[in-house]
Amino acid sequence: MSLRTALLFAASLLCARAGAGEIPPSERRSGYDLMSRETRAMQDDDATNPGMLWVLDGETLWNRKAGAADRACSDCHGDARESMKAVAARYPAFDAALGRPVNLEQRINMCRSKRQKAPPLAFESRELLALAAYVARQSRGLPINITIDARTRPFLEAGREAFFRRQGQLNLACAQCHDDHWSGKLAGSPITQAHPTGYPLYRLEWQGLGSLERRLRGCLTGVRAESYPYGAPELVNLELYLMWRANGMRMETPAVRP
């Protein structure tokens, strides 16, 4: 049995001992609070936060003309420090044309296709992560503010159901670790409450910036469940639920995690 298999098996035994239950709002904490002093210091200082390299690239891309329309993001939206303030804190958001929620990366690509007449950027590409990080950076320190109405409620409930559903060969639900055992550790890393306050974020394990969907896909792989492709409605629904339950918590993008 490999070390990774042994750790996952131990985690399954640990998590199976408790029933899933949502964390009361008064007890909800950002993953930042569970990080080491060194990791928190890295996030706090823009001069040492490696995620800021993507933010700087995003600023360049924001002002660069692209596509057949020869138009930059700034040509429509102006100064992102004003026009994009609090925007990322509202995503995923419902798109009337599609009839479903879309996340921030999808919205950026929709703008590229429709407004700039440019090809969409690949998920997890440096360019898309940079633009998403730059936009989200404008919301740093502001509260997450997901609004649920009759249109979005079915998607929220689908995301909630996914969070509490056991899946994969290890027969684990997200909630069993992130709600029931958030103060523990797995493979030496803190188990957080899964509040997506800092995405896109820099993970030391990745040695790079990554999206929330990358993290979700990694968790699905970890419990040996079949994953979904980037941009799949199932992932966006789960993102919506995670952001909604983090309502009122402060945005930290770009966060730093182990």
Contents of the next structure:
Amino acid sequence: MSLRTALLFAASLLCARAGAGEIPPSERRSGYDLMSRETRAMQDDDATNPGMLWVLDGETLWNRKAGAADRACSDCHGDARESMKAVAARYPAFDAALGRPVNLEQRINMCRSKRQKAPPLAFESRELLALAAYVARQSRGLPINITIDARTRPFLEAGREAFFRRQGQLNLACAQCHDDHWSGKLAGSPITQAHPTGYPLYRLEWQGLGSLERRLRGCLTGVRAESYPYGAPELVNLELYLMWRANGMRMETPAVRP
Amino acid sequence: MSLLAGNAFAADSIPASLTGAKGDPARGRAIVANRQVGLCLLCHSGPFPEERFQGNLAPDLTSVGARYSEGQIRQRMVDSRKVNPQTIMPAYYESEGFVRVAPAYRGKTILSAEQIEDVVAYLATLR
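Could I have the structure of this protein in the form predicted together with the partner chain, to go alongside the form predicted on its own above?
Let us now look at the entire complex, which starts with that chain.
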């Protein structure tokens, strides 16, 4: 390696390390930090956190036999508190068979169909959200940990490109709100930095639990852009970029948001 | 230099009404205050005591009529990018050149020419 290539290589590593380079790591804030004291208290106490209802449902489903294989998640994975620890913190993750990253809900559904021989659960169904919340609960407090390699880099770059692309009739990029104006208010709502630390999460406005993709579809609709169907590669790429951008931040699932 | 200045000036103002007629300030106020129609209060605040939720991403609209002529306000409504290419303010009277617009809005402007004139007439009264 010549000195010049070595320097270029080092520089590109630095760029990749510094995240998008838009919000310096020391200034990163979870949506939690921008919430009212009441909403934070609701999230902090399992007795008042409405998301815990889904987590409890998820635990029941984890142990229930299903499908033609008549197997429960626990038959293969045992105690989720051990086997699923820190798993959600590294999703979306690359799936070799599909040749692309899949998010946690998709990963759970792959076990549903391949391992349990059961029909896949619908996106945003109570069951799938409950299982995802239960699995992601086992990452609560642990740092988001997305590693990028040659296989996942193109998907990360596609997600990043989408984050910076102006779109929709309002012609706004995600970055214009979430990097450039995160401390501002949009009609009274704090914008936040869009770190996906708490999904699936309970949103007071939804009166229920929802996935990160539901949130992303909401922001796309907000700028009057064409949305994507749940599970679309474009949404998973965005999820991958957002999770990578939040590397090192602590998981909060099930979080509460206004 | 003079060329640049001339261009900047041309893009700063649209003196003529888009409809040829004067707008209605009362209708204009209703459009500005409506978060689904005008969307202005997502970003701006203004003299709307009845609206609890207003944005803080853009200048307050109170007294905007004293700072800008009708033509200057019209230009900012039609396409603020002509004044500031980096602006986050949507172009309210432009229907082309956008990416991945939702089907319901494709090929349409955010506001009609008549609505723009109503808003211009209203903002001009804010002195």
